[in-house]
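Below you'll find only one chain, the form predicted alone, shown as structure tokens.
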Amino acid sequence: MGTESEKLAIDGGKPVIASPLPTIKDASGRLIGEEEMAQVKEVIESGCLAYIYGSKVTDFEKRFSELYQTDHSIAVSSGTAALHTAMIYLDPEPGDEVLVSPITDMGSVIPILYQQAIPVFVDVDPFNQNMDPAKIEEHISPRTRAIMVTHIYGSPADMNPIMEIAQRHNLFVIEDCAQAHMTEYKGRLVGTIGNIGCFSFQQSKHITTGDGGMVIASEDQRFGRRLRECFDKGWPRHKPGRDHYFLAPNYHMTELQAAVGIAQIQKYSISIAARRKAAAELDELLREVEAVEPVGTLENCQQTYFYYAFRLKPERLTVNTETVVEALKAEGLVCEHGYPGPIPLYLYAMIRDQKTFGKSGWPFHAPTARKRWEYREGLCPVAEKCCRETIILPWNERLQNEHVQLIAAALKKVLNVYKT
């Protein structure tokens, strides 16, 4: 018989973590305070809450351009809206194809489908779970228009070979940086390497405006469209009067969101340094745990830890990942099985069963599509394995050493009981 402290909480033992850890869901895990209040107060007192009349959105965009050293920064209503803005700018023909990772949020794929393009899933590198450059060219067809690269967990994809492939095949590159704010790839910030970078400021991100997003680029009008019109109903506001050049939604960010963003952008360095410090501490505490392998970061690159993600080694355990996750939750540790879950995106009902526009199956079954598209198990075997074996821990800038110690203790307790 083990002691009460050794007995798993799921089996009636005492949980390792008795009180909630800091979380991105509230002030316990977020750097939000007087600076944001002061900016929001200015907006409220001005009486102008709308982007088209105010100055805060423009100020937020200017600060973001200065930070990322880009010519254009366009604030929008969400990270999904940012990616959709990029797709509207690309202006694909119905049935054109966009290469995308199967390990990402559905917000990466929805904009592709809304522009009547086909998401073509490229398997991932097991080391960092980002799109594997070695798998890209086998998926390129005469209909391929773009590569959408997601930098998952705050870890950069291998951009040099991806850009070489894109240039060789004349493909547009959209960087999905929703989880990779201020992430560095060989001395460059992700989001500035491809043609367009897209960011999210949703509640969980490195800085937040509650919801919101940003599109950055150092080009414009490549496809006959101004980038700024692609989130604003195709409206050329630089001209007098009303006009609408093409079909586009309204994805305006409000002055209130931008006010928070102005204060938040000044806290990037604090937030990211704290996330890295806590992650390094957990790395060290788990170094001798044989069943755990943290998701990797490429050489000469800098992670920014949207999540702390690690893979379990099945050969070192007597149970599956789901059992470990449930045991960890019982110990008080908030965690999730895989990302975007225990299965990759293409096995979720919307894509697998092609639940898009009525019963049409568009754009998968559109007459303009190159073939009839099917999404099934085995399409991206490495991604499927990663989803089965990966556990993700929500991460934030308020985690201190005592919190990391508790996280490590919960992991060690559970994995020690279930080890082979």
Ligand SMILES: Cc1ncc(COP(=O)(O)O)c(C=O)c1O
Given for the second form:
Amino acid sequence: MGTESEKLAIDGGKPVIASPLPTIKDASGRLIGEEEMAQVKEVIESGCLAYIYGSKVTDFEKRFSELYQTDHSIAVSSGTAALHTAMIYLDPEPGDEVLVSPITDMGSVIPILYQQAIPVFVDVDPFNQNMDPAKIEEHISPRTRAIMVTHIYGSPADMNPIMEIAQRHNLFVIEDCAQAHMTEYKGRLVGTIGNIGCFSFQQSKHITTGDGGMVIASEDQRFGRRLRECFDKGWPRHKPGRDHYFLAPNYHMTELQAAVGIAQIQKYSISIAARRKAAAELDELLREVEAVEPVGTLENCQQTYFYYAFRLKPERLTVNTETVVEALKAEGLVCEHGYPGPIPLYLYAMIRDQKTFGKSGWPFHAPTARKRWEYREGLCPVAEKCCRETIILPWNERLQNEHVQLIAAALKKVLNVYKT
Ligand SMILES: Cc1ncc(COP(=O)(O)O)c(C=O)c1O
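Having seen the form predicted alone, could you give me the form predicted together with this ligand?
What follows is the whole complex; the chain from before opens it.
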């Protein structure tokens, strides 16, 4: 097992990381301070916490629109709410189909199911673990309405071929940018390429309002109006009086969240530059480690590192990913096996066992569906392999070179002991 200094912490050796590294869970890893406090104080002093009477949500939306050069930004209560708002706007017939990646958060699929549509999983490209454009067309049916594209880990999906396919088949494109704030695809910000872009401001994201989300879209005024009704009880608030045009939930963001968002949005560039710098340093330190293959970024694109994600090459190791993860955790490194875990999304009970509306199996078994949908192992073999072999490191804007050195040291120590 090598010298005493090489003895793994999991085998009783000394951990490489003795005290916790900066984390997104608290101020150690976040840029939250005076500016947020001043904004929130204003809201408290105003006595108005609700967006319909206040100005902070509108101000936050305006700043987001300016940043993304988009006509409409609509602040909502979470990333899931943002995607649900987009799905309500799409207004599928029950049993219609939406193509989605199996490597994403359940928050991408829940809105599809709430709108009684079927999630159809398209396998991923192992290079960046995003939906593989070459695998899309085989899943398109007369019932397909939309492609929901997640840009996973902050690395952009290949939007040009995806948009080309969408246009050819007259499909709507929803971009899930929850993990890809300010990510660039060939000179364009992701979220502005498809019909609607959706963001999450949950605690772990590039900027945060605790929970929260944003929907962006650029089209005519009617688009903006109807989108606003989709998260607001179907209520056309631009008109006097009360009306409810169609079924829609209440996903308002509060003035308190928006106040934090206004301060946070001004820190985007610092946050993203810091994440990129730390990631570039780790790339460099791991360059010679043969068992590691960082998740890729397409040419002429800029990734923004929600996570630092890498695949382990099984042929270079004597143990499986799970054992490596356990050993890394013992060394003091916060990491997880795979995303959204060691299995892709469709193998979680909600989808695999179709735990949706009572015992109905809806929408998977609804009479309106094109067939009886089943989700089993083997559906997306590349995604399953990626989940098995990937390790994710939560990333943040306060990681300094000394922290990156420790992360690399922990990885090198463990992988050196387990190498073939
Ligand atoms: C890719 C992706 N989509 C959707 C969501 C859902 O966002 P929220 O947790 O804000 O509802 C997340 C959250 O982690 C995510 O990572």
